[in-house]
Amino acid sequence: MIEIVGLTKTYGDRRAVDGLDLTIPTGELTVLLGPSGAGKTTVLRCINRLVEPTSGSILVDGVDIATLDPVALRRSMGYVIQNVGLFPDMTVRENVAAVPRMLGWDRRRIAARVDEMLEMVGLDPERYGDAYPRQLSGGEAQRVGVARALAADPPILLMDEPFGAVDPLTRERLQREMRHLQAKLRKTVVFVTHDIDEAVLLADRIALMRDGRLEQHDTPEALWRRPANDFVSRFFGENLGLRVIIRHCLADVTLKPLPHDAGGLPRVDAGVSLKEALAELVGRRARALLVMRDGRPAGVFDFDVLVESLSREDGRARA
């Protein structure tokens, strides 16, 4: 768990962070979101002491990080930035191995870990291991950056606009891969972005900041239903409900039973999001969709199922 208590960082007369109190639970992905100048990146860099706070404290599992060696602290945390920051004269394999090598792992263990990490982010070690960063696409380089950050199995992962420099299609793929990885690994992740859709898709909780202060820290569903103030409402706008439904898939909701004429309905996989299912429903001008799970009909999705699912606090339909 990361506990931020009264964190303040000033640059001359400007307060980049102003008395911030924030608790980030273990195993959750917390997004720091807000307009430019909100203090998001400054908070992130204070957590690994790339920036030293003017006042306040940050505790990791009850230990004040000010009492720790900064270099050792940084090696204990994964760090991914927008422009990747791969070492240009090192191969992909050497880049991913960098932190384990500094930690003194033996060669066999490092080699096995590098292959494991590259496979985890969808890169074939045989194909990409000996490549250099200049030979990679933006999306491939960003995957290597994630693999490198995870290589030493850090409990905390810090990510600063990690997908901001890639094209929209690649960004969407990386976001979905990140969501899949986090569901599997359950790291404590602090993720900075200015993209509302990205925040809603990835976050367990969103910490919305303005002028260095915290406006609200809650789940996307709660931010939609119970905004703390007018700024929160205005920031997310009127379409947050539509954004929230991308977080939930058809497998999450209670579907209607199969009717006798279900075979004539358009089919959709249970793994698609409610937003994708809604688009399919409208695009096909269908009254309902036949939801398939593992090749078998699982039930029927229609507008009633969508409305019922949205009436739940967690986005799931009532049984």
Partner chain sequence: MDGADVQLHQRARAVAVAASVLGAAAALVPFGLVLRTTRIDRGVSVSLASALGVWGAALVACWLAVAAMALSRMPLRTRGVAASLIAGAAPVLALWRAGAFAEAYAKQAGELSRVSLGPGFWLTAAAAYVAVFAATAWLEAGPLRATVSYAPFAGIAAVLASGAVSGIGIAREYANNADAFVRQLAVHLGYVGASVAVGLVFGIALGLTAARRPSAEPLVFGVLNVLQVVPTLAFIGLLYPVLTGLSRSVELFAALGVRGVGWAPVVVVLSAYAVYPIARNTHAALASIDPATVDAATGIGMGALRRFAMVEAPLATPVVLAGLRVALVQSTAGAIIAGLVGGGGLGTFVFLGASETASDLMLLGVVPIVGLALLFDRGLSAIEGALSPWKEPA
The other form holds:
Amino acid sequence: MIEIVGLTKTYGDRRAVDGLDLTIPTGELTVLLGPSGAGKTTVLRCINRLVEPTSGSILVDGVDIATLDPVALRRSMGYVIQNVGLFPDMTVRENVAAVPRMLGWDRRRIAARVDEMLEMVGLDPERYGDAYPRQLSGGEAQRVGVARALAADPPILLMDEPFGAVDPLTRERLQREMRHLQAKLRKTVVFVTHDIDEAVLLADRIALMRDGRLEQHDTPEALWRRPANDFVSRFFGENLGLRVIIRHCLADVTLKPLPHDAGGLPRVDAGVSLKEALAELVGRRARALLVMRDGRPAGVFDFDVLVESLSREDGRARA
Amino acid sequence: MRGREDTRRVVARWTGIAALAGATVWMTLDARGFERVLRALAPNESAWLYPTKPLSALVLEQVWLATAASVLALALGSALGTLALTGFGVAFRDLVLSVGSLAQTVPTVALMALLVPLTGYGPEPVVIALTLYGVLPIALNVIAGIEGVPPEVRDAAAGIGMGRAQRLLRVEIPLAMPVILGGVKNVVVVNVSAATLGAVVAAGGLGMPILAGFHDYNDAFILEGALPAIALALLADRLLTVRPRWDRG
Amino acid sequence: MDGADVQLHQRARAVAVAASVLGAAAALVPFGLVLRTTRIDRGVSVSLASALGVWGAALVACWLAVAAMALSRMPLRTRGVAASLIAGAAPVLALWRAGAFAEAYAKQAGELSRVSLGPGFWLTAAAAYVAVFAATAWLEAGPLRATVSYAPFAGIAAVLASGAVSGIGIAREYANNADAFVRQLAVHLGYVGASVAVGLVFGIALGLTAARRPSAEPLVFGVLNVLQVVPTLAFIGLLYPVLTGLSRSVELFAALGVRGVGWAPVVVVLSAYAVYPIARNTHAALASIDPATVDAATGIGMGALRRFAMVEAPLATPVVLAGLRVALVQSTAGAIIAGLVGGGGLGTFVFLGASETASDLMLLGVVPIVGLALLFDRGLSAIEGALSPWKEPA
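The structure above corresponds to the form predicted on its own; please provide the structure of the form predicted in complex with the partner chain.
Entire complex below, previous chain first.
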């Protein structure tokens, strides 16, 4: 758990962060969201002490990080940034091995770990291991950046607009993979972005910031249903609901039972998100979809199901 | 803020130039006054001014040698650089680049000395050597400057309907100017400096009193040549350190 | 093979043909060799082609062959190897036969007579450089290309070692001055080594300072730039009274042989010149490192020292080496000035030769200077390349 207490950082007259209190639960992905200049990156860089706060403190698992050696602290946290920052003179393998090497792992353990990491982020170690960063595409470089950050298996992962510099298609793939990765690894992730869709897709909780202050800290569903103030609702706009439904897939919701004449309905796989299912309804001008699970019909999805699932989700968030 | 900083830089630059130019002119023209300074710096000598030639003549020789070589090098070098970028000459671009770095390995004064059997003693070997020495750096900078023009600017120029020659004259050369001027500056400064060595092949210039001073163990002769030579070289350097307005900031 | 390659090969063709024309002209111009009755006689010039008889014809034939190959449709690899070897053979052939010619001439014109290599020979060497440069563009980078590129140098070395050219003027000067040559070569290398060592220490220190504190940058480079601009001879002249005074007032300096002329001012001046390229490259290298790389290094837990050792230093080293290369070439050429101010070195031969108008003696000084400078240039370029495998190959 990361507890941020009364964090303030001023640059000259400007308050980049202004008395921020925020608790980031273990094993969750928390997105710091807000317009540019809101202080998101400063908060992130305070967590690994690349920036020293003017006042306030940050506690990791109850320990004030100001009392820790910053270098040792940073080695216990993965760090991924928008410009990747791969070491241009090291191969992909050497880049990923950087932190384990500093931690003094033995050679064989490093080699095995590096290959494991590369495979985890979807890069073939045979093909990419000995390449230099200049030979990688933006998306590949960012995968290597994630692999490097995770190599030493740090419990905390800090990510600063990690997918901001890649093209939209690659970004979407990386986001989806990030989601699967996090579902598997359950790290405590602090993720900075200004992209609402990215935040809604990835976040367990969103901390919405403005001018160095926290406006609201809650699940995306709660932000949609119960915005704390005008700024929050204006920031997310009218269609946050439409965005939120990307977080849930058909397998999560209670479908209507199969009718007798289901054969004529368009079919859709249970793995797709509610947003995609809704798009399918609209696109096919259908009233209902036949949801297939493992190749067998599992139920029927229609607009009622969607509405029902959303109110249920709301209830869960409230509890 | 920016404006005041700018003004300060401009004032500093022109103060420096004025001081250097003033010093050079004063040393050259006020022989009596300069002699008094030399007398103060080297009180133990019996003579303070190089007897063979007045300083004004030596300065003129130095400037003449450097100017002749620089003008020739500029003309030949920009022709060579432009040729290496256009039409048939493109084949020789890489060669010019390769030889350009190679030529720096030959000491200027050696080139002057080696030319003596062909040209005889006098200013000829100096002018020829310095010209040969300056051609390639100028050509290299012309090539680097024009090739450094961003392709999107080139595209835009073509896109608004400029022809090849128009593009070169109105867009590429002006944008390449800082780099070309950088090369010109280096060549001129090297020439003003190296003209001092012309004394070795009897071409005159400010090296004469310096060599005479080494020969006679006369500090004053050495300083009489060295001080104006340094002032001239610094003056050339300061004068040619320019950046176009669009490149500042 | 893509279009850019084809275009490159076409262009090499034009360059190779031009080099052949230059080479043939060099063989035919009437100042290939200079025949003198004494070593400082002005002498008469003859063309290489006429002096070397049948071998002269062979020399011209070499160039015709290179031109013909350049224009032929031979496979690239064969064409590249054959044309560069033949072009490289031309100056070797000319040198070897000029040696034989010199011996014959000495028998006829007496022991005092000299045969010197004239502009025709040096043009032949230049043409060979250009032709090999062009022909190797037909070859892929690799050991084969390196071998054929450096084969001519091996050929020249073999001819020199065989003693076949001992009758040529520059070799005769060497024979007369062999002891002095070795001594002055050592002195010259001493100047280069000392000045570059000082340049490295100060250059790296000042470059680092300028990179770490931007406020110091204008001062550091302002001063270094002024030093760079001061003419060599005037610089030594300014030091003359200072060093004379030092040696008179401080016994240690006097004991070390510090005087207003001699080795001391040469080392000071060459060192001052050597600082600038190294400082500039050190600064540029550190300034050009992507801030994201440094941020990432810090962010994954590298301390300042480790970051410097693992990230910044390896990235900067090739660029610093490039500065070292410039300094080395500059010092090697610049140390010639020592010969003018009583400091010895290879310049001794150049200035002695200049005062006697003895070209061969001047060449005895100049040729090794140029050779050394080229050696340093190529050697360090190779090291730079080997140290930066992550960069786009040039």
